[in-house]
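Listed next as structure tokens is one chain, alone, in the form predicted on its own.
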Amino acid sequence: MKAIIPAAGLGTRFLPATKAVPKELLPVLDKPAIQYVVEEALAAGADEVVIVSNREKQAIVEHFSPNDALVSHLQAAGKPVYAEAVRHAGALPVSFVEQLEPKGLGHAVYCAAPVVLGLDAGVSSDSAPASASASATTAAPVVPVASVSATAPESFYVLLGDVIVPGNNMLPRMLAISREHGNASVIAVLRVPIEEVSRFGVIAGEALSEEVWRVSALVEKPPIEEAPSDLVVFGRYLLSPRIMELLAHTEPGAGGEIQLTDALVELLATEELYALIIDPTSGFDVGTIENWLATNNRLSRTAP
């Protein structure tokens, strides 16, 4: 199984600072946010994480890269706990491909499509997959939708790099739910104050427990008043592999952008798609300068 994490977003919240370096590697205690999603995906049985980013973004492939130089250099100097740290970061089966443009969530997400449908013929030879090398960055492609629809390999997770999940047992709880549902998608919502709700993506359905849904419309910053529910996505998929061929036609929505919502939405129209209702102290934003700041202050005091 693979996972995708879109990292390719300019992190204007926290500028300057992402001016020079990458929202995704600004620390959260002692390593990189998102490394926090790397080990969680690994974790839920990822065998690959993709990583989709941008040019400007060489540190994140850097980070996830070998440097045997700087781990010789801390095992000489007594300093093992941080040679051991440094190694683990560039061992860890990370690849990138390159979205060339901003276009939204969804574009993102499709950018990865040769490496996740492992599409290694009727791909044009500047979209070939990346290989599981950290170093190695491929343009984000265009992927045929005939190719999409011969290849029908296993779901895939999608995690936002400006979530991180410390206990890793989200992905686990939707991966059951989706085996109890014939290998349904799954995505994790999060009930908000009904006056937070235009800044997510907020699902309608109905509960067929206290913590699943099953989900019948969703909607991309809905209007307070246009709300269905005060359920809204909060940053983790596991989807069909059909969402790739549905994304290959998706009009820009919202914002004028390729929305995975909208893809969501039109899935709905031949499978189902189930919603894990999470707690909301079992994983943290940490997309804007307060949530950083909270979210360190908060594992501060239960690090060990």
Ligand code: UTP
Given for the second form:
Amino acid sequence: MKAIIPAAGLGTRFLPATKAVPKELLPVLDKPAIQYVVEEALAAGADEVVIVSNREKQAIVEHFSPNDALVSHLQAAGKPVYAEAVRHAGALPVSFVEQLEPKGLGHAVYCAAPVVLGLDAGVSSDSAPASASASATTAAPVVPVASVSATAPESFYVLLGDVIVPGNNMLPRMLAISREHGNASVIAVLRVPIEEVSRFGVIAGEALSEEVWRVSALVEKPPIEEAPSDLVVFGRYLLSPRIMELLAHTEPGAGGEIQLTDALVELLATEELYALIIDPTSGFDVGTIENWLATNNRLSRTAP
Ligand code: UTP
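For comparison with the form predicted on its own, please write out the form predicted in complex with ligand UTP.
So here's everything in the complex, that chain up top.
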């Protein structure tokens, strides 16, 4: 199964820290956030991990590239633990596609369509499949819908690059729910205080158990009085490949961005969607200063 990690956003809420350093590279304890995300995808058995990035964020490519000189230097300096940490980061098997402009999460996911759908570089003149480990290629989100429909690819994971799940325990549970329900799409959701719902995508549906809902609708950033539940979309998705077909023509929505939520709403017309309610201590959105600080504080208390 492939895993897509969108990491091409502007990181506006973290400026000026993110002027030159990508938000996804900000450290959570001793590791950049996106390294947790890559390791989580690999722990879930992903056979290909594709980061959606852009030319301004070359440091992400560098982080996942080998640096033999630094490893040798650290070994010679008697620092084998740091040498191994550097070697490990450079050896993680990731590839890259480029989102030319930050047009929204849905658009970022769609940039990986050629990879998810197993299309070769000839599909469109300005798209290309992801390259081998740690080298950036371009992949413009232009995949003819006819080509998309002609293939029979498998479901894939989407893991937001600024949301970490240190225990790596979410994707396996989402996969189990998907298998139980005929390979349906599954999203992770989090229960939040009702006064916070307007900042998120909110689900409507019916509870099948304490942890699992069948989703009947999704609303992006509803006013509190219109929120159908207090369950908001968290940064993990297991998606049917049909979502790529829908994203091909999803128009800009909230904030003028192409929203993944809008494509999920459309998906509901033809396919089932389930939600796993996650424990708030198992995953952390580190995409804002407040949350990033709180997550570092929290994890530092449990770190060995
Ligand atoms: P966020 O909305 O948290 O990131 O998107 P952002 O857009 O960088 O943040 P602000 O709003 O400007 O502060 C969640 C994830 O999706 C990626 C981001 O990089 C982040 O990891 N993303 C978002 C993209 O890859 N492309 C986009 O167009 C938007």
